[in-house]
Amino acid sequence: MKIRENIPISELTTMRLGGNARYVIEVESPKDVAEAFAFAEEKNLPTFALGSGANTIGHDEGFNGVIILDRIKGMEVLDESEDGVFVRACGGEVWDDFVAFCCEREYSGIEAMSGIPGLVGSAPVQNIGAYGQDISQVIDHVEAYDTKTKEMVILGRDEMKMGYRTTIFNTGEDAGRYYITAITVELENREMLKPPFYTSLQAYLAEQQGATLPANHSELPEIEDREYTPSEIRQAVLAVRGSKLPDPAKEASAGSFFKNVYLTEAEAEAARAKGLKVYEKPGSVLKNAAGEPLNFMVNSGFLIQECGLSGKTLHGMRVNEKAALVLINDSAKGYEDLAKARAEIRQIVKEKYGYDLEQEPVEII
């Protein structure tokens, strides 16, 4: 276990903003996580869990406590049949590494992940997900301390209440009570995909395939009617990040910056009636205050797209022109400057489409 002190957050966050946190422990063991929480306790700190900081925003005011760094290490199969596979990884290795293990074996269910920045023991947190997967089809269980008992648990998948970007590790009651050490994966063994695929991945299989692209971009393009790898959705889908998606170590940003916004079957009729493009996304467990399942969305990308901000820069914070839904720090002197920008672009959207931008990345405060 290592212990640092002052150390600036906008050094562990890719949105590089924030100031001292006044302790930044690394841990390398489940052992070394229950130290660092006694160590905060003794001294009467706050805790903060971070892993590669992709989806975290730091305050110019810093963290008067102690952020915890998961660096515990491994993978590994722990059983392979015909019908599935279970596969293990330790919460401080590389998101985009487990994918590549799992996919160099020909396993099925987390290809679509391949890209997305953090690490392992974060992917649960936000239930991660993009082009048509996300975590919560496939985990089995994770392994965590709990801060409330101090001891080590193991909760599966319906204890973690997993919805769209939400869980019980980052909403409600016991929002923070949990450090994941590791997670169990159920994936298909060697299991081949056959199209339809998400919109933008079949377009670029589709030019790969010298194809000729629909005019109406929200058609899905003809592609080869056949059985695709898990190796070669992940280098689609890599593919396709690495052309929209800005590499966060060259440019400062916090990936997805607004959640998508989702809608009950009365308000996705609303929103055709505006033209805009509605996905169905049957069996959400997501739901409006009045019990109202939302099973259909609109992407926050394309409404910030269609507001015309696309390539502006607000405040030293640029939309990206190619994925609006991110923002890069060009130039802003702190967070101030990103609270700008965001205020300003959830008012241009709710004063054109009538919808309330939610922020995706968490804050440590």
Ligand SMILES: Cc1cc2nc3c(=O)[nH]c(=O)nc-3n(C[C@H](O)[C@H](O)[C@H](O)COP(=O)(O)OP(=O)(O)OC[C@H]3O[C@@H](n4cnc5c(N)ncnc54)[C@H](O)[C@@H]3O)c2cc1C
Contents of the next structure:
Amino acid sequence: MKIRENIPISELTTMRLGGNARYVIEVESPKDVAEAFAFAEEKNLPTFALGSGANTIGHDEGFNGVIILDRIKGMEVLDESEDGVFVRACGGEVWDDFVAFCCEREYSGIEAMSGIPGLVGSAPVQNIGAYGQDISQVIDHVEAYDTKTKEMVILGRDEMKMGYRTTIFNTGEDAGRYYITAITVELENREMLKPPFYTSLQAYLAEQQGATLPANHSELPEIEDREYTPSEIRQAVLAVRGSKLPDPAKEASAGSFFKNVYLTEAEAEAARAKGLKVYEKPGSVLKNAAGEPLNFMVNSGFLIQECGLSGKTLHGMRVNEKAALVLINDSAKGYEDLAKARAEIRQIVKEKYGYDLEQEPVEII
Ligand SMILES: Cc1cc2nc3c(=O)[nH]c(=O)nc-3n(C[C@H](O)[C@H](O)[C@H](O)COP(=O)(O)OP(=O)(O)OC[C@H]3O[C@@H](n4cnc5c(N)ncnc54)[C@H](O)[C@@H]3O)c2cc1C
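For comparison with the form predicted on its own, please write out the form predicted together with the named molecule.
So here's everything in the complex, that chain up top.
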């Protein structure tokens, strides 16, 4: 276990904002995790679990507490049968290395989540997802340190209450209670490997196969009707992501800055009447304050783009030209600039469409 003092949060997070953290501890085993929390308790300081900081934003005043960096390593195939395969990875592994590990063995179920920045331990926290897959579809259980009982526990899929960017790890009374040390996924859902795919993925595959793309971009182009391998899908996803999303090593961002807007059936009707494209999301666990299910979704990136904000820079924060949901920190002088840009984007979208955009990345406070 390595303890460092006064480390800039800007160096630990991909948005590259934030002053010093009082302590940063790198943990390499579940035993280290227990010791790191005991260290914080002894000093009477708050804690914050951190992976690679790709979904986390620091404040200028820093954090007078202990940041616990997940550096626990290991990946293994646990059990393979005709029905499926269980694969385990420790929290400190890079998520995309884990996807590559599974795709190399042609296990299917996470290939569409190739290229999502971050570590394995953070992946279940906001139920990461992309191109039609999310981790709730494959997760079997997580191993975690329970900061309340001070014991290692196993939490099964149902206990995690996973919805769109929400789980018990980030929402409700148990948010922040569990420190994830490993995850186990169950793979091999080969249905996911048959077309149709997400429009942009299918367009990429069609181009690779020499097909002419339809003039209407929202129409699905024809592709070979066969089962694709997880590796083929992985390569397509990496190519599509690389063409429109910023590389965190080169441009500072936290990925999607706002969540998509989830709606009730009545609100979905109203959105359609405004000419917006509404996606059905049956089985979403999200509910509004009145308890009504939110089974419909409008793409927030589309709303921002339609407000004419793509490519615009507000207070040093640039709205990504190709994926308007992503804010890039070109030259923000601090958190205040980010806050101003966020407020302006929210106001513009609210005035035009009436929706309140909710921030996706978490903040270290
Ligand atoms: C360019 C870019 C593209 C992105 N694209 C996508 C995408 O397609 N889909 C998607 O879902 N996300 C996407 N993201 C967001 C991000 O990649 C994910 O949220 C990812 O899971 C963050 O991993 P991390 O290790 O960096 O998490 P961090 O930012 O370090 O942490 C995220 C949250 O998890 C908690 N946490 C971290 N480690 C642990 C642990 N061991 N135990 C308990 N809690 C922990 C933190 O406290 C925090 O609340 C993107 C981000 C970027 C920068």
